[in-house]
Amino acid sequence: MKLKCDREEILQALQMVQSIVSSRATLPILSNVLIEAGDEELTLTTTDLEVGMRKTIKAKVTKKGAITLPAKRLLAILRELPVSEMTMEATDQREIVIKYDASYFRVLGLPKDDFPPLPDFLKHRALKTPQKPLSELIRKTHYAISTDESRYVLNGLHLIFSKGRITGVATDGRRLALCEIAANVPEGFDRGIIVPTKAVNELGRILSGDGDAEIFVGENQAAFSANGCTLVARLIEGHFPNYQQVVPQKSEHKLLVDREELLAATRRVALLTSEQSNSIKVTLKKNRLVASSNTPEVGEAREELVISYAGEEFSIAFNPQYLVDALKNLDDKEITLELTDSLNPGVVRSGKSFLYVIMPIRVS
């Protein structure tokens, strides 16, 4: 294998594919990232045999050939280089030779050989849509996730293929986020998997650009593809719970909140709670919404929004982690707030595609 490339380049798709490494993996193998050069061109491919990413970039290649390097160690050799160009030659199939000006570096691997390889999903029906849409709805729902692992089927994103739309839906017990864009699904596609957490982040990052996204459903795994890069993961198996249940079907209370304002509230007012004491109150006054803190071993905090409001008054408590997590992934400048009692699930709407249900706790 030899051939040119440019530093910053190759730079961009190591630190895309080397986050994917396991620092704790258990095979040395898998700490590699496989290099391939071919027809003008050099895949870098990493994998924890949950989840791989495979990224493209161009090269002047001279000498086909494959080998895989430690992804860490050829990180940071790359990072200080004092080049724009450099060539690359394999010796073998167990060193390569970095060179630039009169300095090189051998740096040893394994072979290609070892390297388990991404399945190819050129064979099955490919889903485009949008990157800019599904990038807001992996925004909107992506913080919802469970990472209790005993509850293995929530320790992912829930996306749901219909007619004419995707539905992404994440819940950890506690609250729910649910985002739905408009989406060319082809007959035959629809069906519901589960994203792992690891893959639903990298798949966040990867969805940059304006262009399309490209998406591959097998029977146990799924590959999304955009930007010249592609990342496959083995989806979590189990049925994902009936959501619909969970979403109040009526509220007594519809509110028309500044986001902004009620998220800089919210974080204010959060600033006096502790672990022990882990929830703000929302009290509604006629015209006004009252967010408020009283933390013993703390102390309070007292904040007030001026809003549309002639119903009776009540209090309702939250985590305040909730609320902020949900506000600061939103847009729109002002959201709908649904109150009933100080029992039921308050639930954040914004615009016609996000809902967002969040439990409420008990205070003395």
Second form
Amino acid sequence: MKLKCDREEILQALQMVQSIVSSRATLPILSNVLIEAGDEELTLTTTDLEVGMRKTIKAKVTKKGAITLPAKRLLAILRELPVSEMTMEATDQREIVIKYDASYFRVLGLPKDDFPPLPDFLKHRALKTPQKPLSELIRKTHYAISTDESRYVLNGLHLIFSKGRITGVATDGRRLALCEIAANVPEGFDRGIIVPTKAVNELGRILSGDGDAEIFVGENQAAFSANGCTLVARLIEGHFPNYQQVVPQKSEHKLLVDREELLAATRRVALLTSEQSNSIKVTLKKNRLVASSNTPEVGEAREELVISYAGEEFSIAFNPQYLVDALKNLDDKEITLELTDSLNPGVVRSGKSFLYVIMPIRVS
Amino acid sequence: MTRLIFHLDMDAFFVSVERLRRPWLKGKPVVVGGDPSHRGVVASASYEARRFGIHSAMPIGRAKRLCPQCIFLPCHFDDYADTSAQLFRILERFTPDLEPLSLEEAYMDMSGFRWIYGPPMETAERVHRLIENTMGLSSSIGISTNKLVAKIASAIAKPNGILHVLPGHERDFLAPLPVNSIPGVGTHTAEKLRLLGASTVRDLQTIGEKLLVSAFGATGAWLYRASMGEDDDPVSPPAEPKSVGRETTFSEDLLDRKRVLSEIFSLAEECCRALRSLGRQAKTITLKLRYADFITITRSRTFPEATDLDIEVREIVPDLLSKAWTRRLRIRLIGIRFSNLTAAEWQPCLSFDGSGREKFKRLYAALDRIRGKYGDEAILHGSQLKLVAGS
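Moving from the form predicted on its own, what structure would you give for the form predicted together with the partner chain?
Full complex below, order starting with the chain above.
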């Protein structure tokens, strides 16, 4: 293997794929990045066996070949190089020399044969969809994914492909975020998958332009491709809970609220909560929404928003973080807040495509 | 500031409550507790029965031998609890600083109330009279500057008396009493003290702190202070419960799994009901099992979500029993404890299984109301029917 490439370009590619590499890799080879030189291109691949990522860049290849190198170390070297162009040459299966000017680095790696191959998805049919809405879907739902490993089906984003749309659902069992985007879903593509958290976060990173993304779904893996970068993820097996069940069929009170006002008020009031008493109270009064917190030995805070409300006065308590998570990831100026009473879930809606259900905190 | 502490103790409480319902028991030796033909201990003995040497915690069998003509009654805890609740409602009217020690006994911090209630003795008389007039029960009250002396005073005032140890006289009051009148000094410590030549509290006062510390360590220092009538332990209202549990010793050791399971179910049901009335849910359940050879095993399990629903507990219990009951040996005792309780403020989960959980919540709320009105056995789970019919 011998090639010449742009330092900046390979650095960016490596930065993209190296986040898959775990600092506590189970196998030594998983700390490495696979570098493959083909026709006029260089492909970098990383995997942790659950999620894999591949990025291809241009390079002047004079001799094809492949090798794996310690990803973090290579990244550190590339960051420090004082030049814009360099050559890489494999001297044997497990060693590479990086040269520029009169300097060189000889880096030891492992042969490519030991590297677990990423499944090939090209034979699968692709779903082509614009990156931007997909990226928004992820932004508006990812925070609700559960981190509790005892219910593993919730440790991912549920993506449902159906005629004309993709629906994303994430929940940690206490709140649920749902976002729908229009998409040209080919016939026979209908299905639901659960993409694990790590892959969701990586997917959010690779989607960054106006172009299309491609989605491939296999038996128990899926691939997402955009901007020369491909993400392959092992899917979470099992049934995602019936999310439609938790969406209240109707709510007593529907309020139009300025999103940023509510977000800012929630953030401020939340400053006077504590770990033991981590809730804020939302009280509806005549044409007023009052957000307040009152924590023993900490203090109290109260904020008022003007809204249009004519019903009975009542209060409901929420974990402020749950409100903040949703509100800060939305774009609309106004959201609809739907409440029934202090025990039933509250709903935040933004446009027709976004829905968020929060279970209130019980105060006895 | 000198404190003013009352220790109020009901006289032969369980027996007195039984007598309210059955006036013909008055003046007769009565013992409440267990079942005389089987096992169990004396929970409460009337003063007539105490004359025969019967006292609390004595095995029923022995009590029966001491006084064959004694009337033995089983415990009716629900009645005692109801009466106790009534008692505490009266006491709460006098002070918010109330520390219950049991159903029938409490410390009351009355410091600073002199200007409202007048002299301590008169206040105590008012409390005493109010209990007697509204509940028909007699009590005894000890008054002092601290909990220790107040408790000793009420024991001496018994039955139906009030004793005020005036400030500054604590030491002289205690001096002639035997060492074991200090709460916390049991037979073991009393015996050790006897070897040191101390039989009365005065002896402790004379021995002095140094010697007591060298003989008992930290306990010695406490003993000396107690003998001097010193105690600064505050009257502390009860803390939030950390767990809810019930246990039972079978009247005969059991080998029948079905029977054991339904016994566990009824304990679990009681616990769930207690949790619901507290407005708490539990995350952890612990099963305790004691074999006939007294070896005790516990096994715990954590619920996916905190619960107070019998139905969710029932699902877990059989497996828990299998994990705990590994020896082919009869079982003497079982217990269920719910811990890891939710705080007053807690985050419930969204209900993905339809309204299943909500339905059960409403169901159990209704069952609780029925039982509250018509008694615990008014409505039962099918598997519990045999237990009730059999007992």
